[in-house]
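The chain below stands alone and is given as structure tokens, in the form predicted alone.
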Amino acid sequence: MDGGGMWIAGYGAYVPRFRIAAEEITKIWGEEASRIKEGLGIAEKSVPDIDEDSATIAVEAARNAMYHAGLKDPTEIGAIFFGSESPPYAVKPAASIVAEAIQATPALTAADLEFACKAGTAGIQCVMGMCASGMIRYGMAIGSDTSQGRPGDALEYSAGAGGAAFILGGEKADAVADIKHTCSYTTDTPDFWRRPGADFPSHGGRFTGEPAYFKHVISASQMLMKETGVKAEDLDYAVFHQPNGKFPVQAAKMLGIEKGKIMPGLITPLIGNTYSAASMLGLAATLDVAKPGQRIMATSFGSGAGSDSFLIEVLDGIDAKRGRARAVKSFVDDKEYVDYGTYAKYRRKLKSL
């Protein structure tokens, strides 16, 4: 899909301030857990407060996006798509909660999307289509998760919480970036799943690397580069889905992209894998430091499996909007550590209670 003229009007982030260190989890689960921890490249992860869920996180990110975009009339938002794999309700949209909270109701469409960790970027593509068709003037796509991990499982070291919201539409003069092109790569690769009624997800272990993550991220990125004629050396930054601290580094190497170009957006080692928000938070963190004229490739990944890839050009308007909303780094740096007992309580891991 050609997106030239598909403007990013603003974006916002939110990450809970509580953290649990990987070492704290290792103390509970012993030597095998220590081996798992070393393989993930994650030092600590974010922990939602006891009254936080993916909807409340999405509301905070959406409000920050509104501040950043400078939209004074929320009813200009014609669509909200909420992407998550940890929605607070099995049957009840969270998108409508966000819409009401930012006072965008009632004249809009809203829906929840689910595609593991790429539901948020799928929402961006939905908004792109609606804006391009003239159905709406502005739309919002959100990726938000309070991801789960079975006690003692590798996911317990990586499953974090956070959200990011992007507002698309409007005019170039008021935009921070232009989505020049997007494409997707999708197959039926069941590397990760959670059955109805299950409290925790299951995963295919090493299978989630190949043929899941790397096949889809690399294929979607190569497809984007081929369709746009952009080479690795033409990119100023790259953002990849970050289920851990090591996969994005390896993906960049496979594509011939310098490691330094992915570092501004590589935040999983400090807040964990925020699932639907992971690549969107990485993109937001990169935009926080990017300069007009620079180009960013952002490629998401969702188990099951698929990747969406975007070529984004930063516009002059980004400088005028810096500081309107909190930068991603401020959320990463603002933290308070909790012990395993508090973490287990907040994440409701004691299922008999």
The other form holds:
Amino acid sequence: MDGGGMWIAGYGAYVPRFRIAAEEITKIWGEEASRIKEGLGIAEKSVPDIDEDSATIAVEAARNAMYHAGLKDPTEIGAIFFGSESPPYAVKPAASIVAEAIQATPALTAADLEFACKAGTAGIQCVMGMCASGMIRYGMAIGSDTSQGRPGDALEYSAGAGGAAFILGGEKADAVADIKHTCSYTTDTPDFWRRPGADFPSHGGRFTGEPAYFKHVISASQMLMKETGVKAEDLDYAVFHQPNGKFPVQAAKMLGIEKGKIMPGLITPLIGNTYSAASMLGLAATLDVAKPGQRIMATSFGSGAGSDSFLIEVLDGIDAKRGRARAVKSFVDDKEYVDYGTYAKYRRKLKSL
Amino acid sequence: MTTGTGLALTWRKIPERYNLMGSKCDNCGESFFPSRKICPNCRRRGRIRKEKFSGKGKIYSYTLVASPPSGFELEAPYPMVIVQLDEGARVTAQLVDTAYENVKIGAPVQVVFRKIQEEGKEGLIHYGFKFKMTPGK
Ligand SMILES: [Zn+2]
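Alternative state: the form predicted together with the partner chain, after the form predicted alone:
Let's see the whole complex now, leading with the same chain.
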């Protein structure tokens, strides 16, 4: 793919307001907070309110993306892809709920996608293809999750909630960034899964690291750099999927990318792993501070397993659109702490709820 | 299994519940939510059209619901507000993301998209508008 005609017209974020601190969870399970915070690199995570799910989060992110893009007529959106591993229905799309809530119906195509934490970036690639072929003028890809960890599992410290929506297409002169190139690396690697009807996922513990996350993230990123001829030093920023606060730092090191270049997009330490939204919120947070002409590499990861990598160049149009919608940082900073009891109620962790 | 005799009604209310679609009379200028087909002020001289409200407004009145109706037990206690929309119409809805002691008459609010109700574990999920206090105000 040569990336011709595939640019970002705008993007939007959403993170629920509630947070639970690692200390509050360790108190229940008798673990040492310092060991958890050190081991996972996560101090606190976002908790959705009892009336929030991946569809409501997607709608908030999608509406913010519409404000940011400045799209006057929502029916110009020709496709919506909703990427999630925690959809509200097993059968019935959430993409159509979003389409209705932004008034993009009825002349559009829509579908829900699932690929663990990378369904949102797979959606970006779908929209890129449809824009480049001329099938649609604008398309929206969303990553949104309210994922759960089994009580007492390490995932309970990391599974957060959030969403990000990207609108691609339109005129390049109005765009905030150009997607210069994308490529993917996919294999059948059983590191993490959830069977139908199961409340909580199963995972391979340490197996999720080396053969899963690192193999796919590094391979896709190296493939992107090889295909574009861009080297680590040519990048101004990099964003990686962030299941915890440690893996993306290690990935940057393995690729020879300075740690400072991933910091603007590293938000998992403060809101937890937002699954399908994690790399997209990281990219949004990076675009929030990036200047025209700067280059960003963004690489997602989904268990099962695969990575999508993107080379993005920031365009002049970004300055005119800044401040139209809430920045990622304003969501990260606006928070209210809850105790474990409230968290258990909001997440319906008690079987009778 | 067939379920929910209210499905058609729920479906018809989607524009109203998702996007605050009301109506406005161009003759007298009054806005209505829920929407009306005939203007009560102007009757036959009324010129009613659909209007999407901005979702911005101020708290006109509020109360704390401690004994909720069935289906809302998990959320109680929660604040209910009457919002005076910028366009003039008044809407009753839940207020979220806000501790009750911070709720004040006149405070600016904005619309949010939330789950309203779930029909048990297998039934339909109803979505729609609630309000939250406008951040930074
Ligand atoms: Zn009238």
